[in-house]
Amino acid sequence: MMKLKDEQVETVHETEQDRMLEEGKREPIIILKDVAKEYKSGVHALKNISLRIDKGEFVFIVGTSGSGKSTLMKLLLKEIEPTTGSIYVNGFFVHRIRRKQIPKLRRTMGVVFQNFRLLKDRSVYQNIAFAQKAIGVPAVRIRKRVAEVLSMVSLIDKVHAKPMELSGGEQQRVAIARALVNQPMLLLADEPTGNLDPANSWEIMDLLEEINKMGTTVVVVTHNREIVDAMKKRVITIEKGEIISDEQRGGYTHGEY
């Protein structure tokens, strides 16, 4: 086998990731196996999940309140560890990799969270500006990627402007714009319509579904039974730490969430 150098990502086949990757035609973004998660508490948050989310999908993630989602996200992210099991996420064996490789690994993503978590003595630009930043992106960069992802978003007439100073749904795009910053594999929004009214509720998700089209692979997490059922996409239905169904071209058709 070979053997990694501390610096490089752990990104090498072995005999079962060999079979997990290789499995169907598409890249996959996304493999779960066998992963299992129980908190000191006692609490089996997720029990035994097995899934596979490929290059360029757009998959809704639903079920109720303690179903396991936000711990499917954190570990996702590596902000916990699975208590068994493996996963992968863009290229990296995330239950494997050391400390000093999740920014790299985080770096491949850009989340989206419902309460934006922007910086509120920060204009629109340093917000997403911040994230090059961060990675040492030179300053001229930085200004072109900026005004790239906010005409993406269109917000470029909001360059100067404070978080405070923007509706819900204009703040939500600022968020959506700096997680797109440094061109993700994957976004992941976790309840990104949960703060916002029905029209701006929709203006996001369409958003969501412009960027899925032009490559990105996009996970949601949502309880708006509305926009699960109007957009048929794939949806995993969660429920006790367990997928109960995983269906393409879905809808909210199991239990009352």
Second form
Amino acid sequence: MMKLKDEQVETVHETEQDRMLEEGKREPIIILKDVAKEYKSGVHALKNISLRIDKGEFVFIVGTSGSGKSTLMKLLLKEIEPTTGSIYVNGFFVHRIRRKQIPKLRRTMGVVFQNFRLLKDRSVYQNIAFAQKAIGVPAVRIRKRVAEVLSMVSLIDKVHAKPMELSGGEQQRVAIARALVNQPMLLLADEPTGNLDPANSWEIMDLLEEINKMGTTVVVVTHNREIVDAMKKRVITIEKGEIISDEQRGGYTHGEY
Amino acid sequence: MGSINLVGHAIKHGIINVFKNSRFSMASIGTIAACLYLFGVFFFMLLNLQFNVDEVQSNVGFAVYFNEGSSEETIKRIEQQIRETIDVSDVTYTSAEQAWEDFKAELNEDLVKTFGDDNPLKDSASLTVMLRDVSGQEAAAKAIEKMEGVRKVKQSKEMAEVFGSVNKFVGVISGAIILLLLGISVFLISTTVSTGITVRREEISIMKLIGASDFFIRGPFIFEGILLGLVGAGIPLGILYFCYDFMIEYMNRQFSALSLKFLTMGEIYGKLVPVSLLIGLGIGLCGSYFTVRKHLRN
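Next up, can you give the form predicted in complex with the partner chain of this protein, since the form predicted alone came first?
And the full complex, kicking off with our chain again.
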């Protein structure tokens, strides 16, 4: 059985944990069991999907617009509740944790968005340090850690720049640095190359691959066929709320997106 | 983050919010200040009127006279009965001899001589009764009148009644106005805080996604509300401090017939400062807390 952090143990029901984890020898970081999401409008965004992602994996989630990819991301972050089914992420049974435990769940993840979501009135340093301050890291450790992640994303010379003074690729690297600064076990990237040119897109994907090699599980939601086909990673394809394929070393093989 | 750091973060960003949102902040502070200025004026009037009522109560009693030929024993029994059944602060016995002696002092010496050794007030032995609460004077007088051996009760209630009714009137009017202004103040603080939340929506949503605690996100907005409330309370305290003499003059002019006495500035401020600051804090806390709860629930 996998080891859980003390603060997470209370969120895990032993029997359900055993049942959900017994399926494989590798430690899972995400397990979805028969998860469905129906919005109040009546739209069935996800229809009884089940999937498992293990620690250390690099996974692409692909699909057309409206296929349910964003709903899946929101469920993993507990921004929304599933209609049915159970969701396990990094030691938390997400579908049943209380509101007060949501910050603890999210601290185990880093999130990167298509539009970067940086604070425009703050410097690169402040944008990254902000993520550490928000979870209560002391100032001395913040300075050291921000310098480390800025080196990792090769932006140490831009530490005082404001986001608008950076290129799109640089802004996305700042966003990745912010996502990594709290040393998450899992990095969720929602269309990280959606606003970037091909050269910058490859830079970002290389960076994500490097991060994955250092042990962080990376889940990338993307439309970028060229990148998905070239990287030969696990590809989960969602269509109309259902997983229609899940291939190790896959590609964009299911229709045109 | 240690709790000191969290509080420091809330204070720092609360102050930043106030300045970033300066127009709404000024409107909130202005309304709270107006509300608490009026509160201060009414508080000043109420405290001073109450002070005068207390003065009257402590100086005005009513006299109880006895049936002709009542013995000292009867009078003592009545005094005992009054002490046991009425909420008195003091009961003083004046014998017929003392009453005549006191009266003689006010009379012409020739006139006094005409009485020789006779005491014209031989049936004027009395008890002077002081009540703790002047509003119970009417009921107390009726109860004493019914006591065996009591001939007459003479009240001096007019002054106390005037003060009592003025005090009540000022209290009701000021209470209504203050309640209305408090409601407006809470609404304005709520608007100010919700504007701040709207302006910082993106920052808040990022904070949530990176796992910031509720206190980290909400603290600055709560402190912003508290700060607005306290500054709004502080301004009228300053103004009233400098206006106290003018207010005394005004009260003397308006109520000249009552020969009012006034509390000192220190006596008024000893009560007004904590009450005003508490109200300011309460307005700020309520306005911001409920707004933050409403807007940052998820």
